[in-house]
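Just the one chain here, laid out as structure tokens, in the form predicted on its own.
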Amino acid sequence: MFQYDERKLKDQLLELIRLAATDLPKDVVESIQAAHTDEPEGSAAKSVFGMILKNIELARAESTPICQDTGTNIYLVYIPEGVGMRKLTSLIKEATAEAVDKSYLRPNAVDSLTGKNSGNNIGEGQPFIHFEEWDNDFIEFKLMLKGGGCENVSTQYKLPDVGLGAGRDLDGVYKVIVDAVNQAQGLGCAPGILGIGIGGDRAASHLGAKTQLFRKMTDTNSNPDLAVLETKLKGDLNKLGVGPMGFGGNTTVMGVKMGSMHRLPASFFVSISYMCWAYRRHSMTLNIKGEVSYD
């Protein structure tokens, strides 16, 4: 039977916030760095890139969070036969507490109804935990902090629409995720990142659109049709010129990362979940011998 310290635990998560909040990923920082290159000397998007890789830097080097929108946690947490879901979320609850008492996360949980804040980023579906059984034998923690302002220009289209001339194919979804990045326009702290999420239902295809989010920048789709469709995406919203924050340039997207389940006959989704050049992910592997490994 899986076992683990609890309490240590507890302080390994703290730790994977700590690094999410605060240490981009490097293939982001690499896909920055590249961006930050292509653009000219003395254009507004230079300088632009120019001061998202200083904001990098000095987080990393004070521990600081990239940005005062910490966000919405939202863990992918990836479990083996018998391993117990209450007490892992009890355990991040009390990581995220701790994380907002030493400020790696901002206190942004607040009540839909009366608008109080919690005080402790903690409330009714925050942080957003979701577990799925598998046959390894060690526990995976994935970790992505989502702020507002992308997750406000985050949107979903129902197929056909036919005032894109949207139909209920790749072509219909190539439209739709056009017009989404145009209707954006620079909000959300562009340059972005989509996650795809095509089919489903409405929820599943939401949770489809960023579980995609949580693949590397460099990763190649394993379905080749949705492969060739990501590439075309990230070459064709480049040409639309919105460049970082709308300041104009070669880079409005970083990335495009698809995914696709089955759907009822009447029904057809496209969830696009828009993420900000903060691409907050890191995730946890803790083994049975209660060694972790972060990423």
Contents of the next structure:
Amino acid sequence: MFQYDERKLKDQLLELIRLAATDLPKDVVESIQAAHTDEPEGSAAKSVFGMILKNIELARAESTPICQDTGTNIYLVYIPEGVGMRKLTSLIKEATAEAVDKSYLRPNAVDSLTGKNSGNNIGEGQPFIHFEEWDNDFIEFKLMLKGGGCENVSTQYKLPDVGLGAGRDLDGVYKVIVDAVNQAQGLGCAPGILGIGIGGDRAASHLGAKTQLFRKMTDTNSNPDLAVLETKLKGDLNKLGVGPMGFGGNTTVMGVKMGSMHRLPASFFVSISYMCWAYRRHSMTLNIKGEVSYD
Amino acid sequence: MIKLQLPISEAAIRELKMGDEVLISGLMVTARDAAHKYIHENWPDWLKPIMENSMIYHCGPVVKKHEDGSWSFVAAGPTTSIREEPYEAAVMEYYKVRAVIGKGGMGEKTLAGLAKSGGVYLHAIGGLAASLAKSVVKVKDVYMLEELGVPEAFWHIEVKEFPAVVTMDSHGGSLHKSIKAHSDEVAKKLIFG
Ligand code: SF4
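Can I have the other form now, the form predicted together with the partner chain, not the form predicted on its own?
Full assembly next; the chain just shown is listed first.
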């Protein structure tokens, strides 16, 4: 039976939140550095990437949020058999409220009916927590902070799409993704990273797209067809010339991550989860001895 | 880099052109969704001295309250501006606001308003919260904090060398439109061959 010290875990979760909000992962920083190198001297794009890199340094050094929109806090939690979900949920919520007190997070949960902000970033469906049971004998918490600007340009298509000439195949998937990124322009704080969910019902498709965003920038898709398409899309989307913030430039997306799932014969959804450059995600594992490690 | 000091005259604003990089110093006020809705329903007089020949910043900050009751900005990046499209041209004209600062640009109604009342749209860098918070050197006051909450309240702030790019000017120029026209062409080729 997996057991843990609740008080300790709450503090360890708080540290996970602090890391997510203030420290951009290494693979993401390297992608931004590459984008910076790739822009010509004296261009607006170059100076924007330069400012972004300075900001990342500053946030890390001072332990303050990289972006003021600390977003929807999305947790994927993997648990061994028998670990209670309700207790973990309440510990995550407790750590969340404390993170607001410490200004790692902004109070970001607004009652949709009354417009009132809950003040502690907690509410119906906030934070968003998805649990899965697994065979390992440790718990893993994956956390991503996804801001409103990029969530608002995320979208879902239904194939076939007659207007785009997009059929129910990978070529159709390609076409709707090009359209989505062109529509998004700089609005999602470009350059973006795309999580793509192919298939499923509407809800599963969106969740599948978001789940893709937990992959590392540098990994390769285990499905060879999707691996080829990811590379092709990244190259082609960068021809759009939208650039950082939509000021124009060579990097419009830094990565494309795709996954597929089964669907009904009658529906074919493609979901595009657009993540901004402030691609904040970290994870934490907790072993049976109560030791944690962060990534 | 062009240095702008607030308050600023209509004539000085009309000299700015799309693509200019600027550094702003002086007093301005934050306002986002709930604040714009509130203005549009009430047109309060108390905003006049705060807004005239100044700028509105579309920002929902992370703030810190100090023991002496004063505030500071911990994170202060821009938020998406297009949500204020229904209100902004009227607000800028009524209060003689010389610029709005935000991200993503705004629509035709605002572009026409900028030409009419003498204003520009300044694009800040989204997500530069930590750095931009440093440019907010003082929180002078906050209005309607209780009613609107921290991100939505009117924060009257003093900034120093706050960086932004003019993406919409008072002569009908819009960088957003020209970038979109180019990417539309490319997308068409990629999609339809
Ligand atoms: S889209 Fe991302 S970088 Fe831009 S304001 Fe939102 S959270 Fe910040």
